[in-house]
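Form predicted alone, single chain, as structure tokens, below.
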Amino acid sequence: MSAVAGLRAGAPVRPLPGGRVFNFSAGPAALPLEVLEQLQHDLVDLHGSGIGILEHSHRGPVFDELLAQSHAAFLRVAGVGPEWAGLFIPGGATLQFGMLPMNFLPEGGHADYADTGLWATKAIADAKVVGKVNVTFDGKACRFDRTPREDEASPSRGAAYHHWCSNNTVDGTKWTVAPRAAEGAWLARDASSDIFAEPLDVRGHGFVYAAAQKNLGPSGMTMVLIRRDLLDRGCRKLPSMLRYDEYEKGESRPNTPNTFGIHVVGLVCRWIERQGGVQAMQRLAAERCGLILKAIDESGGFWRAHAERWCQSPINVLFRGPGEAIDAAFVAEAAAQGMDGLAGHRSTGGIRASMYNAMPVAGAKALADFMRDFARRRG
């Protein structure tokens, strides 16, 4: 039975407006309903122009205004000053795994990378194609169930930059303190799953990037924050589509950009502002996570969290029951109760509740209640 069918059959979980379900997918993830409703209109008629967002010229006056508005909204929510440039770049965060070192890892030099999970591992692999990488922390030894403790990921002398992934979606861990960069270097942060879920601290950073499909918008594009003084420091000749300075010069339009995605990011950023900004998002994330962790703690050992509690992600909570069959049954029953996307990543298994900014607290409460009910029935 599908989630929607389960809801219509009279399941106890109350659906969202329009028969929508609680979407716990890690990405593409839930978007605010009012943003989706605005997009329904804008697909047909954007800003009263009689032309939908998918049809507008990326060089026309209507999109010029939209681009400026989305760009300004993103920088406002980020809370950064004029020394930072904000770029809309296609390709998702994975493109940045190679694009970052191609621009800033010089031949004969090296960069520091902390390996705290699947996506950090992939970033390291792609950086090694470009140049030398020093791994400052190897989480494989602890099965990626924790992030480094303070000063555990020590930088190496002469590193160009120090790359880290602040929130690890696959394993449900989060850094509690940012790593240090070597003297004269800067931090590069993959903030794909926690951008705008908390105030953005850019101290010591030169570069922050985030795939859009978790907290910002649709898949297939990435938001990049880069210190302006780095824009002209590219260490090798590259095609225009791989150069950050070309995106800045062309207002994120070195070619025809993802016009729809840019519009969605702008709408989501303005939605965040209306909810009270990133401080409100942080409070809600803590509340949602607290509900799930409490259900785990009250299960008498039936549920076990993957991450060590001190570095538990408030965004992605990974847990499992007594066995794979139990986990699979839970995911199936939860879907029938209107809670979708709870299967863990294929590399880890288990159950994963991804609760990004658009997830209502009611969704976390519904999941926590169902976890208790399931444990009572199966424990």
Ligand SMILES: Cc1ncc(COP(=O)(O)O)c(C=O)c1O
Contents of the next structure:
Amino acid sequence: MSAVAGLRAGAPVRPLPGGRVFNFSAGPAALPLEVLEQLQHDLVDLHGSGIGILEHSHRGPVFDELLAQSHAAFLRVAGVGPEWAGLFIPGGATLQFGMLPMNFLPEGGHADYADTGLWATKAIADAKVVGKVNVTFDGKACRFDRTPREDEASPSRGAAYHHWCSNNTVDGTKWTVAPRAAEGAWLARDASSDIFAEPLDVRGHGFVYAAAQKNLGPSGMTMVLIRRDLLDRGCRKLPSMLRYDEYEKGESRPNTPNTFGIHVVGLVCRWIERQGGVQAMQRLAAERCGLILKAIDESGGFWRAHAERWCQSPINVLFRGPGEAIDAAFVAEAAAQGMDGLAGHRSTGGIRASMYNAMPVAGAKALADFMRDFARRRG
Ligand SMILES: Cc1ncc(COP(=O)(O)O)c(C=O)c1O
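Could I see the form predicted in complex with this ligand next, after the form predicted alone?
Full complex below, order starting with the chain above.
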């Protein structure tokens, strides 16, 4: 096992005062402490009912109210109008890689997909199981170190939709301008790692989805925004759990839903609102990312960023030192200083700092200071 793989298996992490650490994990990721503390209480007694959130019937009045509030909070933070439906769907974002084409990739037709990183590649692979895919941008040639420039990922005539992944979690790149869809078609966005980290722009879109475990809540569930006119256009020859209209009709509970996850997402959305909304989240993300990039730039070449700067993700910052052993030592030493989850994805190696909405600026500052200190000692 390489040194980095060994660390991924579990480096000793020294907690900060108070018992928590700065968690730079790509997901599941840090959640707001305030929300976790509220959940501690709600596990035992939800809204004074004497029953905990895990124990409440998903058809009872207490959960009815909670479900309505979580839906409403999600749609408020999304800032979308009544022409959009917000759905809580089990199964993670990967289920959407298949469910989207099963519903909207017509037999004999095709869909456009931009390949900008590991998750986009996986979405393409699953769509190909269902039907024909046209790849509008192939980022493998540039090792996924950049996203397409404006109009580089051109849509093809007759495509049912154009799928893109706005923030590439593994390679730390983001699109600076959304792609276009073919005439009469719509965009489908995987926003798993940047949902609510900036204002959501749904222009040109029919579909936006995001796994919850980065900015919203627990793993195993996905938030879907779907334009209401598409609800009637999904394939009808599918089992109920694969049909968006069934989720909409049943208010996200065609079966027993993830009641706990729905509660967490509602609490996190209200936390975002209390912090000043998605605009405040965007300012904080820029501040955190700026601190890390400055430490890279001031290291005299010791640290190198993976992404081209113009499309650097403000959320996932991937960088390397001079060699795998140095990266591994950095990850281990950072863990001993109370900074966890910094090893890069198993497909890329290197170091990755994932800083979602709940990461305090103090965490980015601690990491930047430690990067400087480490580069001085090892440079
Ligand atoms: C951009 C993106 N899309 C999709 C996924 C897959 O999510 P899940 O594991 O919930 O299926 C991830 C997971 O990290 C991701 O970062």
